[in-house]
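Here we start with a single chain on its own, the form predicted on its own, put down as C-alpha cells.
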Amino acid sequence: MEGDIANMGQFIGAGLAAIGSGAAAIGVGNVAGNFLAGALRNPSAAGEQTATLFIGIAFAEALGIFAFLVALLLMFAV
C-alpha cells in the first residue's frame, strides 16, 4: 500500500514538472512573436537583433529541457 502512494506521488510530481515543457513552448512563441513585431516596425534593425533572438530562444528551450529532465528523474528515480 505504501509503495502505491509513493508511485502516485512520483507520477503527480512528474506531471507537474512536465508543465514546464509546455511553458517553454509558450516562452519561445513569445520571444519569436516579439521579435517579429519589432522587426516589422523597424526592418533595418532586425538584422542586428537576430543573435538576441537566438539567445532568448535557447534560454527558453533550456528551461523546458530542465523541466523534462526533472520529470524523468521523478518518474524513474528509485
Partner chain sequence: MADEVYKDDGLVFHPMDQFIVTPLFGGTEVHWYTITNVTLWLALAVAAIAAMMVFGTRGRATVPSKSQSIAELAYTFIHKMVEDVAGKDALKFFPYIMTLFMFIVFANFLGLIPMAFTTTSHIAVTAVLAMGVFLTVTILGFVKNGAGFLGLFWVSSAPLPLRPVLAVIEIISYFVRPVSHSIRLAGNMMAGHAVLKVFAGFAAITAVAPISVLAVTAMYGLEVLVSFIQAYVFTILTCVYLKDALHPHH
Second form
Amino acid sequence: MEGDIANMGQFIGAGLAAIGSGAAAIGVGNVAGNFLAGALRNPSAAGEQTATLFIGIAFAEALGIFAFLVALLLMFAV
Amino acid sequence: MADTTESHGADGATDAAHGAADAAHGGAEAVGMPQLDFSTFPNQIFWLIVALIAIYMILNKVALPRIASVLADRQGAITSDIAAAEELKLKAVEAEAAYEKALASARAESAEIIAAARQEIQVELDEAIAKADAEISERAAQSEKAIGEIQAGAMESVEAVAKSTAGEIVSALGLSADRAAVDGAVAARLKG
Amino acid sequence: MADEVYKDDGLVFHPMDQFIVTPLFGGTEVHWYTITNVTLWLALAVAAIAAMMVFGTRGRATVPSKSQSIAELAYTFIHKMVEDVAGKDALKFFPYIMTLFMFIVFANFLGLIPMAFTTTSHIAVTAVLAMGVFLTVTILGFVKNGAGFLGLFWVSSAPLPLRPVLAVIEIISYFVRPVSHSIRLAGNMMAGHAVLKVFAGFAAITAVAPISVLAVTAMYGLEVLVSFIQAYVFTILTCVYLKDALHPHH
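Having displayed the form predicted on its own, please output the structure of the form predicted in complex with its partner chain.
In what comes next, the whole complex appears, and the chain from above leads the way.
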C-alpha cells in the first residue's frame, strides 16, 4: 500500500512535470514567431541573425528538456 | 539490465514487502534510467575520449589541412582565372582600339587618295577646259573674221550692184546721169 | 515500472531499454576497458567521419566530387560559424570545434538507425563534451585575460548598486552552462528516442497500429531535424562561450 501511494506520487509528479514541455513549446514558438515577424519586416537583416535565433530556441528548449528530465527521473530513477 | 527491469517492475506490481528493495534501488543501483547507471560511466568516458582523440587526430592531421589546401587552391584558381579574364578583356579592348585606329587611318587614307584623285582630275579637267576654251575662242575669232570678211565683201558687192543698178535705172528713165553723182548718192544712201 | 502493469494485454513499453550499455563479447560486468555497444557505435562514428572527411576528399579536386563537396560544406559551415560568432582569433580552436560538431552530428545520425545505440543520449558522454568546453573556455579565459576575465561577471553597464546582484546571477549562470549544455543534447536525444519507442509500442494494438506507424514516421523526420539542430546548437554555444573567453568585455 505504501509503495502504491509512492508510485502514484511519482506518476502524478511526472505528469505535472510534463506540463513544462508545453511551456517550453510556447517559449520556442514565441522565439521563432518573433524572429519571423522581425525577419519579414527587415529581410535583409534576417540572415545574420539566424545564429541568434537558434541560440534562443536552444535556451528555451533546454528548460523544457529539464522538465522532461524531471519527469523521467520521477518515473525511472526515484 | 533486463532482469533488473523485471525486479523493478515487480516493485510496482507487488506490495509493501518490497519497500526495502525499493530503497536499495534508489540508492546503489539506480537502474531505472540507464543514463544514471554510474557503473557504466568509466567505460563510456574512456571510449568517448578515445573516440574524440581519434577524430581530432583524423581531422587535424589529415582532413582539415587537405580541405583547407583544396579550398585555397580553388580560391587561387578562381582569382587567377578572373585575373586572366581581366587581362584578356583588356587585350580585347586594346585589339578593338587598334582595329578602330586602323579603320580610321584607312578611312583617312582613302579620303586622301580620293581627294588627290579628284585634284588630279580637276587639274586635268581645268587644263582641258582651258584648252578647249582657247580653241573655241580661236575658232570663234576666225569665224568672226571670216564673217567680217564675208560681210565686207557683201557690202562692197551691194554698193557696186546698187551703183550700177541706180545708173541703169537713171539711164532707163531717159536721163543721162553723171556717174560720179550717182555713186555719191548711193554711198550717202547706204551710209544713211 | 508502469509498463509491467500492461504486460497481460501484450502492450509492453520499454522506452529506456535502448539506452542500456551491454558488453559485446559476453559477460555482464562493465569495466572501464570493456568493449561495449558504446564502443561499437563510437567506433562507427569515427569510421563514418573518417570516410567522409578523409576518404571523401581523396581526390583533392579543384572541381569537387559529391562526397568532397559535402566534406567542404561541413568545413566551411563550421569555419564560418567560428569566424562569425567567436572572431578571427578563435580560428586556432577550429579543429577542436570541428571535432565536437562532427562527432555529435554523426553520433546523432547513427543513433537514428533502427536498433542503433545513441551514444549522445548518455549524460556521461555529453557531460564529458560539455565539461571539456567549460574547462577549455575557463582556463583559456584566465590565461588570456588574467583577472580581467572576472570582468565577465561584473556588468559595468549596469548601475552600481545592481552590480553585485548581477554578479551573483552571472556567476550562477556561468556554472550552469556545462549542465544545460550537456543536458540539452542528451535530453533531446533521449526524449526523441523514447518517444519513438513509445509510439512504436502502440503498434502492438491492431486498431491504432496505422496511426502509430504514421506517428513514428513523423517523429523520425522530426528527430532527423533535431539531431542536426542539436549538434549545431552545441557547436554554436561552444563558439559563444569561446568568444566570452577571448573577449570578456562585451
